[in-house]
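Next up: just one chain, as structure tokens, the form predicted on its own.
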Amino acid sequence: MRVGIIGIGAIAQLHIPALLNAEQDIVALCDIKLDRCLKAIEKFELKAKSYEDYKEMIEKENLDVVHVCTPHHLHAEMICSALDHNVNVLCEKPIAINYEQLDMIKASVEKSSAQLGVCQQNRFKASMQYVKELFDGEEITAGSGYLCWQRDKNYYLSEDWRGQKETEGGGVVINQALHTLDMLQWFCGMPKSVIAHTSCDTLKDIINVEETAFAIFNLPNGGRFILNATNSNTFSFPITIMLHSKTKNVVIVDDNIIYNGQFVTRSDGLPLFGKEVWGVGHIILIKEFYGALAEGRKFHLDFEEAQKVVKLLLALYESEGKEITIRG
């Protein structure tokens, strides 16, 4: 299929080996700094057009897909002019940065005969895969996920639009975090409501979104999972995600498996789940998302799915310590 990438910073090197990997056919690059696309086709040998302006390179490109790794308040205008042109898009997370840009990704996706796909990879890892089929047909009544990491001044300052509400929507929870909460709405279920509280406290002169965050989510069930996240440690440690049910405990810390108190191995005793290589979840998303299109089925993480954690990240921040109910 005949692809263009917007934006090519540090998401699209992701994205480019995955595409060849899958052999698609990638045939433009698109960003405002174009030597940054000059530079994605020397390494990667491309045979692609540079363009600086996504709208006139999705107008001449005659494109299949378009794949959206820009600055996340982007990704709403970029997702609606691709599918208005009935062109697939796959889009990094976040969608969407507030309500009004998940109502007008919902109009165009209607009225588009192409399928938009989002990157939320970690439903795609191995143990994350084990752990959804563990949990089949058994309800979930209390669930937690922790993300304690390092995201210091350099990190913030590397980018123009990191750390700002105007540009990022947000802190932890969007950007870091929202990878594990929608983990946890995955595996318990559509919270009806959420209690929250946020902060910034060592970064605060650096940026205007939180750093830390505590979220208690209400499960329509009686149940609750809680996220806990932060940038503010000086190490970045592996997220761990506790779930249980009325006979199962589970907990994961990284790509290890904690199931009713034993550790999931293979019959030698060794991990069933290796430490899996950073980008490895793209490759499969990439493969699943381009796969579905070649036989003209639905892909599976379409706007449906991605627009519940985004839901769920804007009554966290909306909450300030009151109980917001989520946006059907």
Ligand SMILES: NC(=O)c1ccc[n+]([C@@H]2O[C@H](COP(=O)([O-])OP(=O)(O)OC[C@H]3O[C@@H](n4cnc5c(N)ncnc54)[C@H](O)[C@@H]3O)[C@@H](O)[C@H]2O)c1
Second form
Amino acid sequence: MRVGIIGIGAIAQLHIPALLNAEQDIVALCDIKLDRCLKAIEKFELKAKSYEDYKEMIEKENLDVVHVCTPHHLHAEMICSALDHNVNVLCEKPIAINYEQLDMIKASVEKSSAQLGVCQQNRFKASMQYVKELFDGEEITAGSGYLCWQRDKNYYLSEDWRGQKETEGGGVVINQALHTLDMLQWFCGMPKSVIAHTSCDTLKDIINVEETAFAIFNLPNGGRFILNATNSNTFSFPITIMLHSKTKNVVIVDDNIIYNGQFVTRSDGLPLFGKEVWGVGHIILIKEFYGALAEGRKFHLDFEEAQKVVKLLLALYESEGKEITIRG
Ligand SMILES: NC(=O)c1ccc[n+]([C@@H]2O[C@H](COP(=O)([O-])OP(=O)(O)OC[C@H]3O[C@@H](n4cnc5c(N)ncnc54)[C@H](O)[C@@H]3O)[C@@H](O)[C@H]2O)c1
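Any chance you could show the form predicted together with the ligand after that form predicted on its own?
Now the complete complex, all chains and molecules, led by this one.
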């Protein structure tokens, strides 16, 4: 398929090899910093055109798919622009940073003949799939997700959109812990409300978003899941997810699972194309997305699925210690 990518920064360095691995034809790259397109064309030996204006790329290139790999606040307008031209979109997380953007995307999804897929890639990992099957048909009544990472001054100063509410939409929750929240929701179901606290403790002079968050999500079955997330450590530990049902206790750390006291490993067995923390989920997700398009199937990590985590984190941000109902 004819593919164009918007935003040739860090994560595009993973989309490109994953697309080549899926034998897709990258025909155009777009970035407001044009040199990033030229460097990527050279690095990956692509026969692709470069654009500074994504609208021009969509209009001129007769694309089948556009990948959106830009800062958070730009996702919604880029998704809508592609869908309005009936071009399929694979967008990086999060699809939106506020409810207005969610509504805008919903309207474009409903009008378009093209599909929207979203990179919430951890759902595709073998360890997560294994645990999802373990709990199939069984109600989870307690969950916990713990992310304890390092994102220091240099990280936030590396790109001007990072650490700013207007462009990133938030801090550790919308960026790093979005995946943990997505997994908790995928396993436990959609909560009805949240009570949360957020703070910025070590980088107050640099960022205007939260570095740390603690959130209690109330499930319709009377159970809860809890998110603990911080970017303030001096080392990034592996994320831990814990789940409990009537008959099962599960702890997940990377590919390793402790299931009722027994140690199980479920590895994806795929080469790592990017940073270790990004994992191999993109490779699987991109193959599945293109498989769905080629066979005319609906890709299941679509707008309906991706909007759930956005609604959870927007309610979390609104909370400031009060119980907030999650929007339907
Ligand atoms: N799924 C994951 O695990 C994962 C991991 C890392 C990043 N991401 C997501 O990928 C996205 C990009 O993150 P990144 O780390 O690559 O950021 P980045 O800053 O490294 O790259 C973003 C690129 O977009 C370009 N850009 C900005 N405005 C543009 C515009 N109007 N038109 C075209 N290009 C424009 C920038 O010049 C930059 O090169 C974010 O949504 C981020 O959350 C996801």
